[in-house]
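For reference, the chain that follows is the form predicted alone, supplied as structure tokens.
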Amino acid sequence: MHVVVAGPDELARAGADALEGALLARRDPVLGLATGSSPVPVYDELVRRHREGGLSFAGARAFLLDEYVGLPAEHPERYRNVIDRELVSHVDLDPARVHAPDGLARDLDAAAARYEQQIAAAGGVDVQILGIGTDGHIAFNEPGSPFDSRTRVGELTEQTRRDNARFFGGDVEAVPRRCLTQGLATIMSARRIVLLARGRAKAEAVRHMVEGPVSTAWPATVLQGHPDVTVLLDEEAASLLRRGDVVPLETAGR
């Protein structure tokens, strides 16, 4: 696990470098996209590279990590709409090649199984972008999620709902209680993982993820067993770490 601490511009560039590398290495790369606030600067940097440098997403396919259950199709916080707003509508990535779990499916278990099959049929994810929750969740794999879990229906904890209320006008009751999420084993199948965390609120989860024992109590600790993980942190998110694990930014992708 490579742990990098840098300023916001450097972190955005490092995250964008990982996705650009996948876009340039293959004619048909598979990108794993996260929503939430942490990846937004990465997407802004990718949009800039597309507009100013001609970086193309035309051959790519993308899979989202998760989706709320029950939000109307037009709801602005439905994650498919969020990723369209933040990235897809600004680049040449075909919206038909951007996939998300179907949070409006009548049979949610069947929708989860179908999504897992779609990822496998695409050949798996080349680069997966992740954030981390204050309780150590990745995607919507809340504490206690099995390490061998695959895409499934999940229940959001009250802590996650409180954390996400900022996207719903501060109203925690407006945050859905259920989700469809890629499982931890699904995420671990990605060939490369890049996790971004910003802010003091993420520091405890980051400390457990990097330096703590591997435990389902902190789901992100599963990443310690992945062969190619880069963790991009600002100073506040890294504030509880011993710095022996930190590598220079220029070596993070090696």
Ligand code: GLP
The other form holds:
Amino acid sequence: MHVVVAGPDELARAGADALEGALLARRDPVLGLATGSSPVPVYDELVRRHREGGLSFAGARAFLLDEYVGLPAEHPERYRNVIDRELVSHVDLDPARVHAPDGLARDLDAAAARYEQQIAAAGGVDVQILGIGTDGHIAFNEPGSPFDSRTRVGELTEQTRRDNARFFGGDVEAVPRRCLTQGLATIMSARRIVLLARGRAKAEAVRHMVEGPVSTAWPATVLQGHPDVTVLLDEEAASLLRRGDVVPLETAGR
Ligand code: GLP
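Since the structure above is the form predicted alone, I would like to see how the form predicted in complex with this ligand looks, so please show that one next.
Zooming out: every chain and molecule, the one shown earlier first.
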């Protein structure tokens, strides 16, 4: 794990560099995109590079990490709509090549299996962007999720529903109880992973992820076993680390 602590602009640039690297390396790159607030500055930076530098997403495909179950197709917080609003509609990424698990499917288990197949058929994810929940979840893999899990139906913890209520007008009851999420093994199959975390609320989960014993109690600890993970943190998110693991931005890889 490369752990970097930096200011907001540097973090956004480093995250964008990772996705740009994938876009330039292959004619048909596969991007793993995350929703939530953490990746937004990275997407803003990519939009800027597209507009000002001609960075093209034309050959790319993208897969989202997760989706709420049951939100109506036009609901603004449906993750497939969120990523359109934050990135896809601002760049030349073909919306038909952007995939999310189908949270409106009648047969959710079949939709989950189909999503796994789609990712595999695309050749797997080149660079996966991740955030982290305050309870250590990645995608919607809540504590207790098996490390060998694949895309499946999941249930959100009360903590996650409270955390995400801010996207639903502060109303916890409006936050769906179920989701479809890539599993931990699905995420671990990505060739490169870049995780972003900001703010004091993430510090405990970050400490477990970087320094804690690997345990399903803190799902993000599974990432300790991945060969190419970059963790991009602000000072507050890094505030509980012993700091032995922190490396300067320049040495954190491409
Ligand atoms: C949600 C998403 C996760 C995300 C997490 C953190 O629960 N399903 O993929 O990482 O929130 O969100 P934020 O970046 O807004 O703190």
